[in-house]
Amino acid sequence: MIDIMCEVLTPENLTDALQLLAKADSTTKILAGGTDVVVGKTQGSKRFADTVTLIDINRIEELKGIFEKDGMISIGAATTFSEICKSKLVEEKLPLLKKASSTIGSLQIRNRATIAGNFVNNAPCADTVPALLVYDASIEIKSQAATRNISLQEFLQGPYKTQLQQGELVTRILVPTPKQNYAGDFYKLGRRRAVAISRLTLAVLILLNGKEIADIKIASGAVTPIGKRFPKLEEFAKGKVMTDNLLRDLSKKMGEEVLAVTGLRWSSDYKLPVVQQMFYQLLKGIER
């Protein structure tokens, strides 16, 4: 029988939470939305098997809220996906993040699940990661002793592995306010249209000077072991004119980049053509 009993601690502010974390060991986990921890514990996941204490951060106001200041958009770590989807600031400045957030689970899941939980858990299928990567997101991490900022890409180390250390808590996501003339899109492929785990996610942002690509940012999820930017492909595209031949060439190279990351797998014959076609369709849609 699976033991799902845990002690739940409910700090009222960030100072109290960090004090609890400073005294905690590996048997203590953070509880935000609970859509990973609670489910994992219930199902007997090895990642949560030794968890005996949960620190519930849902009541901490310092970890909530979305606002813009000094050229940065700040999103509290405990902000839910429903709150992100309802935010006018996100809708106006970070539309790819809103679109990615709206694809997650059901309404009930979006009402509970938090943005930081999505990438701290770092499942390959974490839907918001590609969108955050193309927006050059960084994260603020606090412990009782220090505060540090790190890029999201650097934070993500491997499937279900991050740079978060014992005693640390992700407090905010920080995104440079995008220039208004960037265009982009987000795409998710699942086995069904809703309440589906991603099989492939792509996010693209492009800055055009006429038909010339002045800047481009490309990220994937699910099809790669973790969310990933593609700097070589981005550099290849910069300065080139958006023609159909270029888009086909970029899509072919995208498949090659994914293959270089994942190696040849039993699913490659299916996934690579799908990645290439979806990437081409994203680019064509942005071009229009």
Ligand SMILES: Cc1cc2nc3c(=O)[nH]c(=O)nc-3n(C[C@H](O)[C@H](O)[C@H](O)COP(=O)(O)OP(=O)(O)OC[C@H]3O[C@@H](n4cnc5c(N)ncnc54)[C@H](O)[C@@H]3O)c2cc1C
Second form
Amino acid sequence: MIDIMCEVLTPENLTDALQLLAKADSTTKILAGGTDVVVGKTQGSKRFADTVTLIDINRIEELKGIFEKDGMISIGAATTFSEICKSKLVEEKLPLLKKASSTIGSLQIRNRATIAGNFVNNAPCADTVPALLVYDASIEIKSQAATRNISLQEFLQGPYKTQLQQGELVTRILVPTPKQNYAGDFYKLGRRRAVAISRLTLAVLILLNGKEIADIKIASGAVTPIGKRFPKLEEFAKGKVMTDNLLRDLSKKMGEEVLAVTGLRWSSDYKLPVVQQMFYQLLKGIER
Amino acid sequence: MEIKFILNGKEVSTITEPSLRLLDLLREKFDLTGTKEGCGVGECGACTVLMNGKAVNSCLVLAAQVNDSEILTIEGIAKGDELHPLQKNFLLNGAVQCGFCSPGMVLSSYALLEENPNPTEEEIKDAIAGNLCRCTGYKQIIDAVKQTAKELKMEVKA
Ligand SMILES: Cc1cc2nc3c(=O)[nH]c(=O)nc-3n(C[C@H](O)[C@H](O)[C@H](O)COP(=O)(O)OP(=O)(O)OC[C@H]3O[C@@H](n4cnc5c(N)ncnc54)[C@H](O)[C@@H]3O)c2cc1C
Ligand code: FES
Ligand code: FES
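Form predicted on its own already given; the form predicted in complex with the ligand follows:
Full assembly next; the chain just shown is listed first.
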């Protein structure tokens, strides 16, 4: 019999949750889907060693739901991946987020795991991060005293480090509704198809003007220490005609950039050609 | 703490530690040992139960979170002595070998058919991707789900 030996508080609304958080210290953690917290506690992970109190946010309506308002798509922090996969709005406007969400764990995991829970710990293998990054997502963070908005890229400081302060709760994920018709794709490489930790994730959005690349957004996860965009590469590609030679060139440069941020590691010999080949195929797929 | 919930169609209440796993609550407090523990960390699906109609790993849900919810376990799907069509077809297709994965497999399949009475093979595979079976090789399980879908459809027509 396993009891993870925590007090569990269950606020019914956001005001109560923020009040509880304001009084709490670092021994209190938020509990959403629990697919990270409960596993961590069960396994005796160091990350949750001091945790003795959990604030369960699953009953808080303000943290749920997906809607569009003032040109922004707003996704509640405690929305599960199953809910995201079923959303017509996400399917239509943010197809890469749908694709990334549908690859997470298993149905049982997706029925519990939440979108904010995915990036709050900033694990490199968080699958929705590259998709959220190419859509220029930002997040709304609340404490009892204040509300702030910050871009996701800024929020993710370093491996397992974010800008979340004591007493703060991620409340919503905000994505500007894409205005034009970007083509794009998300790619995930794991050891097997289901319930596998990602080794490499890539997300690309391209806006074509005839054959010319009017705009391009590129992000990676898992293979880089944190999910990141590639601004230099994006600038290089913009305004160029989408030929096979350009795609080959881009893929080569992508590999070099990934190598530069990861440094040379034992896995580089294997990973570099994989990154280049996968990126090339992703671009080819979008071109078609 | 005291929690109240609906367990296999009946309202129940119990005093429990708030951070006990639902898996242990079912097995130890309610003697429902059909729900199995494999990995204990969300990877094998042996502990699958339905929570408000959705398949979840009961090793990752805490007792406090079960308050006011509806839980269905493998003990709750037969009608008295009459097996649920999924249970019957699992047996007929040789989809139960050692049987350790079967409660979880049946419940994942049950949730699928409730939501999607006419699943494709891909949809069946996706629904049971979080349930590991070390004996059957899955084919028999997929056949059993297909056959059940067909039978349930005929029942609706009849
Ligand atoms: C078997 C298995 C397979 C998995 N497969 C994948 C996979 O394929 N891809 C992938 O990316 N991940 C995977 N994961 C990891 C995990 O499921 C995801 O990262 C998930 O999104 C975590 O969300 P959660 O709601 O369950 O988080 P929880 O465990 O509830 O919380 C995680 C962390 O975030 C904090 N937190 C949660 N919500 C908030 C909030 N609103 N504000 C502030 N802090 C918050 C918590 O305090 C905790 O530190 C897997 C996990 C398991 C067990
Ligand atoms: S015991 Fe819960 S998923 Fe393995
Ligand atoms: S029948 Fe033995 S694990 Fe599936």
